[in-house]
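Only one chain comes next, encoded as structure tokens, the form predicted on its own.
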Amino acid sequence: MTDATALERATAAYIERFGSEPTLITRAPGRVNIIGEHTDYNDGFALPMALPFDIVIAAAPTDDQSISAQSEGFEPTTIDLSMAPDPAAGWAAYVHGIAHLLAEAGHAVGGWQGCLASDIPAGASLSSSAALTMASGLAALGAAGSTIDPIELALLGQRVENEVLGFPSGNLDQLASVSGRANSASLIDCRSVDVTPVPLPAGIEIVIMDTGTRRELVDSEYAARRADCERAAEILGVAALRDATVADLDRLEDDQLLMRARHIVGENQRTLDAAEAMRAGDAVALGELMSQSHASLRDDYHVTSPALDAISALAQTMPGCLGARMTGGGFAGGAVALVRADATDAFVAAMLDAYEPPVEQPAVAPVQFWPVTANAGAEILRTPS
């Protein structure tokens, strides 16, 4: 990230490349998941918040069904909307995929030319891919002068990952990106896709902790967790583990399936309890639930890592920290801490001084800490007149 915002950089890049002001501007935020991890593909509950880090597209409609776009740090791309998206096209697959599925669902989409810029730290478990998909979908809709219910856009964005890219993700990231509200997290029922704003307790801050580690070749592990959950639900005779109870767990004889199901059942309850704690302004209870979540992800779901364990454990020892856990899919990337607002500066300074990436999982990017506030969800900032 630089001192200039993504909006400023995208706009400047558009003017430099196309020689005029953009007439269409969209933005979509990344997200941090406060609690409720790996519950989305089990029809469960999650409690993310949209971040003050955006992907912005500065653009203008074109007369043909094509997209000509450039993004910071990547090669420019040209997309023919009459063709099916190519899953091997890198970042362009998200741009093409959402336009393709919008059109397939009966929405008017248009071609556009534009420039993309991002404030979302890549690889830090903050869901830059979902933000890219949501901002791109709004650009394709805005170019045609059409609109969409944000929840439908989010679910089509999930299908981009599932059907275009072949990644068996849930709907958390896209729903978080479209449903954000200032000063609030979003309690998401991933089955009904109902989203309820939940105000953050006063006097606390959310601090994102980027370990500087990055995931590599773990898509198969994610798919394996989902398969374990589906097998456990089948044995228990429920539609998804969201429907299982603690008492049901005794019926799982396979130790691995028991651990996976125990995490999901417990995590759903922790998420509901966390929302109640937030409504009551009980930051201490919220922090305890976050730390319990990390322990479950480590011991039962096995998706943490040496770096995520180390940074979360260290954070939990720091004055003013009420709880900490990994966030996102796991294995590398980022964690999140709940810190008293009056201790945040000291917390960040102490963590920068004390945290050392583990020898067995070295950092490949800078270790960074960001106190963040909740942001509004994806939107079209400027439409062609």
Second form
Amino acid sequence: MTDATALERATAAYIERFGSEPTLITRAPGRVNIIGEHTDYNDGFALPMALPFDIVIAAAPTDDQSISAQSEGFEPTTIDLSMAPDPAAGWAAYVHGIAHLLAEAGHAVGGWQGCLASDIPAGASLSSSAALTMASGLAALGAAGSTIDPIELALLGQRVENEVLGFPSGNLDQLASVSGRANSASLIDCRSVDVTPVPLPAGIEIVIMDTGTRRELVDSEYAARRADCERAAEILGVAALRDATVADLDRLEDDQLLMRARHIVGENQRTLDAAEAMRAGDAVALGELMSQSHASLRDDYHVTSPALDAISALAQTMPGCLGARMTGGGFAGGAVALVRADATDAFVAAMLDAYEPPVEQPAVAPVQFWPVTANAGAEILRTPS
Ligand code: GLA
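Starting from the form predicted on its own above, please write out the structure of the form predicted in complex with alpha-D-galactopyranose (GLA).
Everything in the complex follows now, all chains and molecules, and the chain you saw is the first one.
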């Protein structure tokens, strides 16, 4: 492994395979959700930031409606855009799915040949598949010389998950990937899809903590949480749990539905409070809200895991750490900590030293810690002249 970035590796792979410079280059970042978990499909609020880890596609348009792509560590693939996407096609399902839905929505898309490279750790709750979808959507558009409103691209990307892959996700991951900005998180209203940049407080760092555990066969748990939320909203007579209040919760007699709804109502408020704390430069309040979010996801929403609980609890005890929580869908993968910038190096060293993966949920990938800065959203870096 070299230290070359995804951009450098994708470009080098293209030149090696096709013998010329790529004329079309796109990139899309992964995301870390700072707070606002499982709120997106409840029409609520989330506060992610785009990561300095990208998926990059180095490509050139082709004359036909087909995509010929290779990606590091995967078999090359050829996609016929006149066919429907195959959900069993692995990573190609995202590449094909977004081109298909873009065309269906009336956008001009073109075929391309190219090479992909990724700096987004897969399975660490950092939305590498949303980034793949956004980068390849931009490649299909760029190959035809068309442009798109990034929010529309994100919503079509969510439909790839829902309709092509059959996974009932919300719109957080794709909106986070397209709306990133340097030094800012994105406050997303997942109902109106308004995105407001919120500057990160000075003097702190966001640290991703990958437990090295990976999710298996829990898509049904995600769908079950979503169904619980829809049922609770129906009982309360609201369009979505976004519209429920703390007082409404008394009307839920079923314990499980009460716990699910209590998490969503509380998490939406915590997310709005976190955005306020960020604006006020109050990192201590922000950290407390993050730790409260973890407790609610653990005790009411039941989507944490032994490793996510252990790493978050340990981080919360470390000097300079203001708060920590699981991030993303849960059950395995990554967590996120808010750490004073002057304590970050010592924090990472102490975590590497002290964190032991719990025996009931062993790590299958290296346990790693990454202090991260906020990145710009998905974009076309080079278009054919
Ligand atoms: C996954 C889904 C998102 C969101 C998060 C939880 O990442 O893809 O839509 O629901 O889980 O916040």
